[in-house]
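Here's a solo chain for you in structure tokens, the form predicted alone.
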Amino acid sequence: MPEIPAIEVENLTKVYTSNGKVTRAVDGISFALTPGTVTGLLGGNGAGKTTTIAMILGLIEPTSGHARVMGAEMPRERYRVLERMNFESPYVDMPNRLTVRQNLTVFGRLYAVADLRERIAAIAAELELSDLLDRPTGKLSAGQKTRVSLAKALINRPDVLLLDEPTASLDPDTADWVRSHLERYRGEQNATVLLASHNMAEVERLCERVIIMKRGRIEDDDSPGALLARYGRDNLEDVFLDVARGRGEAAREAAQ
């Protein structure tokens, strides 16, 4: 029996209409992610990455097409899988007046985490947050807030983890610490990770597959090594620039 994809999108489309103007934020994309893999979702601002993630999470209703997580149709069947997935982004703040412990307690209850007190203590120790648990979240530094956000994302030990630029605005040392922890978590949990990022070095390090989007469509989809060979480039940043600036076809032809 074929393995059910951890994430599957099929002809996924999201159309917005404003003042008579139609915008196709996501335009009929399809892909499937094998359980236990890490996939990078690349694209410039407005490429459709965040909208795609929101539809996979069940936060936005697709205009047409399908988004499925572990076989559950999103958002209609999201109740079946929400306890097994989570999301992290530095652009989504937790309530600043609540302490770290209070925030983790709220989210732990939302995800129906068993033995929540023990789980908070364990993940706080793991992410070096124990001394910060009773401090208001709004009083933390950017790096500390990122670790709290990561703790929230891992509180329920998710099988599917969606990350939207998880190391944005972090100093190199903290960013490397976050990446190392994500690598360790994926290995221990066999989790499936979908990572949207503008950091090409991060994508090359973490991802075994890269999906490149532009204007709501998928422009290319392959392993980092295969993409570098196809475009004749030494790094993913140059591949990204080729696609973003409309040089993709010429670069591919030159590399042949």
Contents of the next structure:
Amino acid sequence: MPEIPAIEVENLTKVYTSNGKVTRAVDGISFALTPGTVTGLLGGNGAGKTTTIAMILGLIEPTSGHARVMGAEMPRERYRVLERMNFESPYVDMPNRLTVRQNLTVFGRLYAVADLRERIAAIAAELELSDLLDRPTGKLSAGQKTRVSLAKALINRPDVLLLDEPTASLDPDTADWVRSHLERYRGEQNATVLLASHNMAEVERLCERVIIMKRGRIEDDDSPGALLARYGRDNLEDVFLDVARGRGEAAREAAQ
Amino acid sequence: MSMASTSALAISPRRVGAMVLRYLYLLRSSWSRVLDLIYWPAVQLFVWGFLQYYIAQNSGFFARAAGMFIGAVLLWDILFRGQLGFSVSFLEEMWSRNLANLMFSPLRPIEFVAALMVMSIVRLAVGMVPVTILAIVFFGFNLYGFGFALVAFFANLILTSWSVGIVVSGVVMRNGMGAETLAWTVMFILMPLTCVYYPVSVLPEWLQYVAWALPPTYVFEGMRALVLEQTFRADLMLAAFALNLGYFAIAVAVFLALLRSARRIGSLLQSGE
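Here we have the form predicted alone; I need the corresponding form predicted in complex with its partner chain.
And the full complex, kicking off with our chain again.
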């Protein structure tokens, strides 16, 4: 029996209509992610990454097509799988007046985490938050807040983790620290991770597969090594620029 | 991990409790929020209490109807503060940009609504109990002296306040913070129509039909019957309750429709205007 993909997207389309103007934010994309893999979703601003992730999360209803997580159709069947998923995004905050411990307690209860007190202590130790547990979340630095958001995203030990620019606005040291933790988590839990990022070094380091989006469509989809070879480039940033500036085809032909 | 029901309609007391806990943490962390709950009801009480005191000295009718204004203002505050307690708890999620975290979590919309209803009562209790004690101390008006009638008044007013709060929250969720003003002002349209301070018979005949379509009208008429005639009008309370059940069901349906619409237009990820 074939393995059910952790995430499966099939002809997924999102069209917004505003004042008679039609915008195809996501335009008929398809991909399937094998359980236990880390995939990067690359693309410039407005490429459709966040909309795609939001449809997979069930926060946005597709205009047509399908988004399935562990076999559950999103958003219709989301309650089958939401306890086994989580996400983190710089566009979503935690309540600032609550302490870190209070925030993790609330989300731990929402996700039915067993032995919550011990789980909070453990994840705080892992993410070096133990000394910050009783401080208001709003009083923390950007890097500390990101670690709190990550703690929230990992509180239920998710099988599927969606991350929207998890290291945006972090200094290189903290960003590297976050990446190391994500690598460790994926290794320990065999979790599936879908990561939207503008940081090419991050994607190169963490992801075994890269999906490049442009104007709502998938422009390319392969392993980082295969993409570098195909475009004749040394790093993903140059591949990204080739695609973003419309010279992807020329670069591919030149590399052949 | 628990094997909780996967139905959208399955209500988990644990998840409702988690949300109530979230709002209690917030109240505990902010003395200004607690003070705000008491401040306006107390100001209202003193304005109307002293006005009634003055009028009663110059009018036989108002001397006989002692407490009518104070009773009306306290019941109005149950209606207004009940809705505000519901809506402000919801707005806290918008202000803190936390709505997407909740909407993506296993929390069901109906559990979210249930938690907001609980918080509406908690916030009302924090604000109103001290004010009812002030009414006894300063004006000799004991709201609790209404006895069982107070239970009927309260149940009907809080149900109406929840119905309005549910619809307002749905509109803000779908349309963003540009619609926040509704939460603070929408209840005032009910003030003249539900005849808080005067009998329904004062209204033009065509407007009386509108008034009788609103459950709080029955409560304020019932309160006047109790104060002026010492009669508890169970018929009015039952009629209000029947109307309230209908409005509550409509409000929940509207909220779920607005949530579906918010998913379609992508507004759950945004907390701005």
